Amino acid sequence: MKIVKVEAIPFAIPYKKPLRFASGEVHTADHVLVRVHTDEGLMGTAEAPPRPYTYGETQESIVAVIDKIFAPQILGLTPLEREAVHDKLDRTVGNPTAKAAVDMALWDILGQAAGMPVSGLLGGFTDRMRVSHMVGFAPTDEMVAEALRVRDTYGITTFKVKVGRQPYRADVDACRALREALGPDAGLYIDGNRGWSASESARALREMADLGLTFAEELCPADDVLGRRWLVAQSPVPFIADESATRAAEVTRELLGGSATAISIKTARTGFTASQRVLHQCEGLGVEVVMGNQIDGQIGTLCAVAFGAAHRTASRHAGELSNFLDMADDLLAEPLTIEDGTLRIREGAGLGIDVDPGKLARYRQDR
C-alpha cells in the first residue's frame, strides 16, 4: 500500500463570536483538510489549523507548502514508513501544523488498514477524556455568564481562563469572579500567552493564590529568560510551557532550563508520531501534561481526545476539547457532542472522520 496522492483543501468557517486572547483573536476557523490517498483506496484525513501569530503559518502557506513540497517528497513511500515520511517533512523548517496533519492522516490510514481505532494503535487506555472549556477575554460578567452556560449545558467543570490583559489586576478580577461563580469544586488554571511581564505575572500569581489554581501557562514570554526562570521558580502551581515548547527539543530546553514544569501536548502542532515522543519525554522526568487546544476544529478535536484518551498520562487532566462549541458549523456528518464533562473517541476504524461533502462544497475556499 503506497501513498499516490496529497490533497490540502482550505476552507473557512466563521465563529460564533469570537474567541479573544493575549496574543491574538479568531473571528474564522481558516484551516485546511488534509488528505492521504494509497493505492489501496484507503483515504487518510486530518486538519491544520494555521496560527501565523504563533507558528507563522497562514492558511495559503500550508497549502503551498503541501503541495508543493511535502506531497511530491511522500508518494510512493507507504504509511508504515513513518520515520522515512518525517525524515523528508523535516528537511523543511517550521510549518509545524502542515507537517502534523499529514501524520496523523497517516495514522488514520494505519487505522483504517488494520481494522483498529487509532487511539487503540497508540495505546488505548480509555475511550474518553473529562473536557476543560476554554474562556476568552470578554467583560467580566459575560465570562462568568459562559462558563456557568457550558458548565450547565455539557457538565464540564474545568476551565482555562485566558489572561495577558494590561493592567492585570482586571485578569484577577475575572478571575476571582469565576471562582466564586463557579465554586471550589471546578477547576480552574490561566493561560497568559505571552502577554505579561515576569513580574506582572508574579503579582498575578501572588493575587490569585487564594483561588485554588491548578496551573500557570505562558503567562509571560520564554524569550525573556531569566524573567520567566524567576517566575517559574516562584510559581505556587506547575507552569506549563505551550507555545514555547512545540518541539522535543524545546520541550528539553525549558524543562531542563528552569522555564517550565509542565507541558501542554498539541496534536495540531506535533501530530501523534511526535507527540508520543514528548509524552514519553515528559512521563520520564516525571512532568505533567495537558492536552492543550489549537482552537481546533471537530476533526481536529478527533484527533486530540483520540491521542489523550489512549495514555494514560495524557488523560489525567481535562483536555481542551471544546472550542469547536464557538464555531458556526463543521465538516462532520456527525458532529461531536460532549456529555457529562465528557468526549468519547469515535468507534469503528481509523480516526472516524466523516467529512460531508455538501458541507465542504460549501466552506471550501478554493473554487
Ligand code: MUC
Contents of the next structure:
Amino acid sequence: MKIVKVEAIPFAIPYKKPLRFASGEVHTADHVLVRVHTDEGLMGTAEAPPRPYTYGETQESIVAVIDKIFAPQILGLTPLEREAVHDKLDRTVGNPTAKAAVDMALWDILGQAAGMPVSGLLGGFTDRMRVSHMVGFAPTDEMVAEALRVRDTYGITTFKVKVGRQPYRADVDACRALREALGPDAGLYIDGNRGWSASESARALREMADLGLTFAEELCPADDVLGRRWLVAQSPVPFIADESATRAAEVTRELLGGSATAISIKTARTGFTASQRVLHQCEGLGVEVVMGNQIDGQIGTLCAVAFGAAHRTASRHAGELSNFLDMADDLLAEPLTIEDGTLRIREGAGLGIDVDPGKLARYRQDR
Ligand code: MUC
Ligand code: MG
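Can I get the form predicted in complex with the named molecule as well, since the one above is the form predicted alone?
Below is the entire complex, every chain and molecule, led by the chain shown above.
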C-alpha cells in the first residue's frame, strides 16, 4: 500500500470567545487539514494548527512545506515505513505541526488497514481521559464565571489558568478567586507562556503557596538559563516544560539541565511517533507528563485523547482537551462531547475522524 497523494487544505473557523495568553491570542482556528491518500483508497486525516508565537509556523507555511517539500518526499513510501518517512521529514528543520499531522494521518491509515483503533495500536490503556480546561486572560470575574460554567456544564474539575501578565499580582488574585470559587478539591495549575521573569515567577509562586497548585508551566523563558534553573530548584510543584521542550532532544536538555521537572506532551507538535518517544523518555527518567493542548480543534483533540488514553502515565492527569468548546463550529460530522468531565476516544478503525464535506466546503480557504 503506497502513499499516492498528500493534501494540505487551509480552513478557518472563528472562535466564539478568543483565547488570550502571555505569548499571543487566538481569534480564529486558521488550521490546515492534512489528508494522506493511498493507492488502496484509504485516507488518513489530521490537522495542523499554526502557532507563529510558539513555533514560527503560519497557515501558509504549513501548506507550503507539505505541498512543496514533504509530499514529494514521501510519495511512493508505504504507511508502514514511518521511520523512512520521518527520515525524510527530519531533513527539514522546524515545522513541527506540519510533520506531526503527516505522522498522525499515517497512523490513521494503519488503524483503518488493520481494522483497529489507533489508540489501541498505541497502547490501549483506557478509552477515556479526564479533561482539564484552560482559562485564558480576562477580568477575574469573567475567568471565575467561565470556570464555573465549564464545571457546571461539562463536569470538568481541573483547570489550567493562564498567567504571565504584568503586574503579576493580577494573576495571583485571579488564581485566588478561582480557588475560592471552585473549592479545595478542584485541580488548579498555572501556565505563564514565558511572561514573567524568574524573580517575578518566584514571588508569584510564594504568594500562591496556599492555593494548592498542582503544576507550574513555562512561567519564565527557558532561554534565561540560570534564572530558570534557580526558579525550578525552588518550585514547590513540578515545573512543566511546554514550548521549551518540543522535541526529544529538548526534553533531555531541559530535564537534565534542571530547567523543568515535568513535560507537556502535545500530539499537535510531536504526532504519535515522537510523542511516544518523549513519553517513554519521561517514564524512564521518572518525571510526570500532562497531555497539553495546542489550541486544537476537534480533530486535533481526538488525536490528543487517542494518544493520552492509550498510555498509563499520559492518562494519569487530566488532559487539556476542551479548547474546541470555544470554537463557533468544527469539521467533524459527529461533534465531540465532554460528559462528567471526561472525553472518550472514538471506537472503530483508525482515529474515527469523519469530516463533514459541507462544513469543509464552507470553511476551506483555498476555493
Ligand atoms: C499552552 O499550553 O501554552 C498557548 C500557546 C501554545 O503554544 O499553546 C497554547 C497552550
Ligand atoms: Mg503551555
